[in-house]
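Shown next as C-alpha cells: one chain only, the form predicted on its own.
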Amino acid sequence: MLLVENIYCSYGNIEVLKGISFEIMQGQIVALIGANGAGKTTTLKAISGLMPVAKGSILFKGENITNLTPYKTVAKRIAQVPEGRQVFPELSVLDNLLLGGYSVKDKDRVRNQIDTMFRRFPRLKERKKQQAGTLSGGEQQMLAIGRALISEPELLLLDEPSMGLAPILVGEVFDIIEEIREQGTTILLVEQNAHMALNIADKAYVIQTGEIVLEGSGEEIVNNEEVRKAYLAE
C-alpha cells in the first residue's frame, strides 16, 4: 500500500532523514520506534506532505505522492493524527469533527461519519457543544483520532497517540487503534511507548538518527535484546 524508498529530508543544513526505506501492506499496523529526535515525526510529515522530501520517493497504492500538498494527500485518503493532538481549542467538539471533513465534497457523508464517531466515542457526543480545549487529555486524543477518521482514510498516520495520558487511558487508546485496523484502515504508528506499540504491530521498524537500523515483525522486535535494552527499559 505504502512504499517509502530512500527518502532524505532536512531542516536547513541539518539532515534528519538519511535514506530511509520501508513498506506497509494493506491492513497492517506498522510501528516506527526510536528515540526522541530520531526522525519519526519527520517521516510522518514527509508522507503527509508537511515536510519536503529532498531525495527519494513515496508511493501510495502505486502512485507517486512525493511532495504532494497536504490537502491533496488527504484527498488520496491519507490522514494524520499529529503529536500533541492539536485540536482547535476554541472550537466545539462538533466543529473540530466537521473540519476533519473539510476535503470531502459530500457533506451528507461527513455527517454520517460524525454520527459514526459519536457512536464510537460516546463521551464526544456528550460534549459535542463543549470547547475542545476544555476536554481531558484522553478526550482530546479521541477527538483528534475521530477528526482524522471523518475523511475515511485508507491509511492513518498516528504520532505519539499515548503521549501525556494516564496509564488506564493508554490501554483504551491502543484498543481503539486495533479496532480501527479491524474495520479496514491501515495504520502507521509512531509511539514512545514501544512495548505497547510492538505488541499490536504486524511489522516494526527501528529508526536511529535518521536511518532504519532494524526491521521485523512486532514480536521479533519486542524480543530483540538490543531493542529491549534501548527502548523497553529491560
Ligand SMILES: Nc1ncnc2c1ncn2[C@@H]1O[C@H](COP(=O)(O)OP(=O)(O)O)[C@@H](O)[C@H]1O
Contents of the next structure:
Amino acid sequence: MLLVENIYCSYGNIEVLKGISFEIMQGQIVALIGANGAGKTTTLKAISGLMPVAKGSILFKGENITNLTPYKTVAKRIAQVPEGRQVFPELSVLDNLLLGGYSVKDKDRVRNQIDTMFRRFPRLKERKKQQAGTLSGGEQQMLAIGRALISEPELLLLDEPSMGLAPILVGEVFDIIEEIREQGTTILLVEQNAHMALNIADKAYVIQTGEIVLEGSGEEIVNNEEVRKAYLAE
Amino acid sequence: MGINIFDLLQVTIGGVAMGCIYALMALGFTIIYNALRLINFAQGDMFMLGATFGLTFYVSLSFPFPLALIAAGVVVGVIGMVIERTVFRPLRNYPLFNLIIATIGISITIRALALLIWGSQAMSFPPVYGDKPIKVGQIILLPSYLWVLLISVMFIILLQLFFTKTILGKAMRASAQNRNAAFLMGINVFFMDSLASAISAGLGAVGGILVAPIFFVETEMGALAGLKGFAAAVLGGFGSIPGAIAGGVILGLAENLAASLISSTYRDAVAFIILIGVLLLKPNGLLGKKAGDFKA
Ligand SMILES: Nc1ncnc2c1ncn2[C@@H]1O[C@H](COP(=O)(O)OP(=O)(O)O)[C@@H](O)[C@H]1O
Ligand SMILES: [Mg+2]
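Can you return the structure of this protein in the form predicted together with this ligand rather than the form predicted on its own?
Full assembly next; the chain just shown is listed first.
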C-alpha cells in the first residue's frame, strides 16, 4: 500500500534520514521504533509532505506522492496524528473535529463521522463546546486521533500516541489502535513505547540515526536480543 | 470651563465611534500578526488607500457610498493579498526583523505611488453622512459619528461571525494556532496567509473611507491612523481579537475625553502615552496572552 524507497531528508546541512526504505501492506499495523532523535517523526513528515524529500520516492497505492504539497496528502486518504497531539488549543472540541473533515466535500459524511467519534469517545462529546487546550492529555490524544479519523483515511500515521500518558490510558490508546485496524484502516505506528507497539504490530522496523537497522515481524523484533537490550530496557 | 452631561454623552459617542475605527485598524494588525507573526507597518497605508480609492469611487466614478465603501475594501483587500504573495511569502523563512523592514518598505512605496495618483493636496470628501444634527430628547448628536459607529460595529460583528461560524474562518484560526497541524487537516495554509493579509488590508480601508467624510483625505493620513491602531492592539494585548476591539474603543474614548476635558492639543498624545504606559507596565496588554503563549 505504501512503499517508501531510499528517502533522504535534511534539516539545513544535517542529514537526518539516510536512505530509509520500508513497506506497508494493506490492513497491517506497522511499527517504526527507535530512540529519541532517530528520525521517526521526520519519516512521518516526509510521508505527509511536511518535510521535503531530497532523494528517493514514496508511493501510495502505486501513485508517486513524494513531496506532495502537505495540504493535499489528506485528500489521498492519508491522515497523520502528529507528535504531542497538536490539537487546535483555542478551538472547541467540535471545531477541531469539524476541521478534521475540512478536505471532505460531503459534509453529511463529516457529521456522521463526528457522531461516530462521539460514540467512540463519549468524554469528547461531554466536552464538545470546551476549548481543546483545556482538555487533559489523554483527552487531547483521543481528540487528535478522532480528528484524524474524520476524513476516513485508508492509512493512518500515528506519532507516539502514548507519549506522556498514564499507563491506564496507554492501554486504552492501544486498544483503540487495534480497533481502528479492525475497521479496515492501515496503520503506521511510531513509538518509543516499543514493547506495546511490537505486541500489536504485524511488521516492525527499527530506525537508528536515520537508517533502518532491523526489520521483521513484531514477534521477531520483540525477541531480538539487541532490541531487547537497546529499546525494551531489559 | 464646565462640561455638562449632554456634552459628555456627545464626547462619549464621538470617542466610541473613533474607537471603533481604531478597533478596525487594531484588528488589521492582529489578524496579520496571528497568521504571519509579523507587525505590518503598512497597515496605516491601507487606511489611506481606503480613503483615496473611496474618494475616486464615490466622487470620480459616482458610485453610491455603500458601493464605494465595499469597492474600496475589496480593491485594497486585493492589494493586501498581492503584498502577501509577492513580499511576505518569499520572506517567510527570514528573520522577523527583515519582514518588518519589508513592511516599512511597502509603506514608503505605497505612499509614493499614492502621491503620483492622487497628488499631495489634501482633498475633501463630500459630506455623505449629512450634517443635520439628530435630536434624541435633549441630546443633539452629529450624524457622522453615529454612522461611523454603526457601520464599523457592523463590520466587527461580521468579522466575528466569520471567525466563529464559518468553516473558512475556523480554518484561518486553526492555521494561526498550529500551522503544521492545519496542513495535516488539508487546509491550504498559504491561502489562509493571503486571506489574512487581504482581510487586514480591507478592514484598514473600511476605516479609512468611513472617516474620510469627517477629515481631509491625503496620502500621509495613514501614519497617525496606523500608530493609533498599533497602540490599540498593544493596549488590548497583541494577537487578541477581543483585545483589539477593547483596546480601540478605550483609546478612542480616552482621546476624546482628554481632548474635551483638558485640551484638544493633547488628543494625539494619548495614544503615545497609552502605548508607552502599557509597554512599561503591562506588556501583555489587557486581554493578551502571556508572552510564552505566542509560539506557533
Ligand atoms: N526542526 C528541526 N531542525 C533541526 N533539526 C531537527 C529538527 N527537528 C528534528 N531535528 C533533528 O532531526 C533528527 C531526527 O529527529 P526526529 O525525526 O524528530 O526524531 P524522532 O522522532 O525519532 O525522535 C534529530 O537529530 C533532531 O535533533
Ligand atoms: Mg519524534
